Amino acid sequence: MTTVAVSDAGPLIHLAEIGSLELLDAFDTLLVPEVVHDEVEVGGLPDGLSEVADKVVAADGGDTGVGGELDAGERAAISVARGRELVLLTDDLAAREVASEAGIDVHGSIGVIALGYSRGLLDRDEAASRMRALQRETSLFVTEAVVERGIRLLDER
């Protein structure tokens, strides 16, 4: 099964912070809206982003039905995903809710690590370690309960 994902800035930044951008290779194609690329570029493009992002795509931000709750990158990523068989990658709770309500399959950084494990890109202990690193070593706010739930998912695969 071919998996295509579109990402907002969060997972690109957070996975880069723990040296795990290569896990995005678990997707057959990774799309990055131009506005997201520009957002990430402001902080300095993470090493390896050009190797994993297959295509920078134009997206107008579209009408997500949520005024100012989402930033331009989140709106653009949802716009690209809407009506297509794409996975949306976001760590933003409001963006996850909007996308889920629109019937879009959503995964965050922890989900990317779990997918990398299920595709054989890393072993269980390394996957668990990287999930914990997301909480300890990145700018992502993630609770201990979410990390532990992600680790339990590894054991179910």
Contents of the next structure:
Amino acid sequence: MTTVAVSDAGPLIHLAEIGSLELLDAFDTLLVPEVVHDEVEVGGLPDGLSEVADKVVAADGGDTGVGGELDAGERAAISVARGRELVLLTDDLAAREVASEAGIDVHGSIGVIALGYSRGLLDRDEAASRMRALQRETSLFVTEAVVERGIRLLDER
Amino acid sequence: MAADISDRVREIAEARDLPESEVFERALEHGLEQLWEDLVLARYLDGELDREEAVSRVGRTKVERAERECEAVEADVDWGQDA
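To complete the pair, please output the form predicted together with its partner chain; the form predicted alone was given just before.
To see the whole picture, the full complex is given below, headed by that same chain.
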């Protein structure tokens, strides 16, 4: 199955922080709106991003007026995803809820790790380790108990 | 890591004009509070603690945040394994 995704800055930054940008290889195409690319560039483009550069393309992120409380990158990514058969990647709960209400299939860095596991890019222990690293070693705020629940779900499903 | 901790304790103590022993005491209190909240939320999410009890122990904001995160993580794991 062809999987196309558009990402805001969160997953690109958080996955880079744990050295896991290669998991984005699970997508056939990854769209990155210009404004998101600019946001990530401010902190220094992660080394791993260039390794998946063939799947990073500029995408027009025209503002459609959704999610006024969201930042420009989140709004642009939602704008790109609206009305298209693609997955939106964001780690922001508010952006996620706005996207879901707009009928967009939306997931975050935890989902990318689970996808890498199901595609055979990671074994179970490595998937669990990277989920814990997201919580402990990155700027992503997620409750430890929630991550542990996600790891148990990997085992159950 | 030990050197990092010593350096940080010294820097905090100097910046806040506190004895290093008090910095350690506050760090222990903060760390214990975090571990306690994680334990309460884990028990709530695992169904071992009812919602109102969890709210009374860590506050409604943290319980509601954990619920939103949990919903997202469950959806992510389901999707990742089915995609």
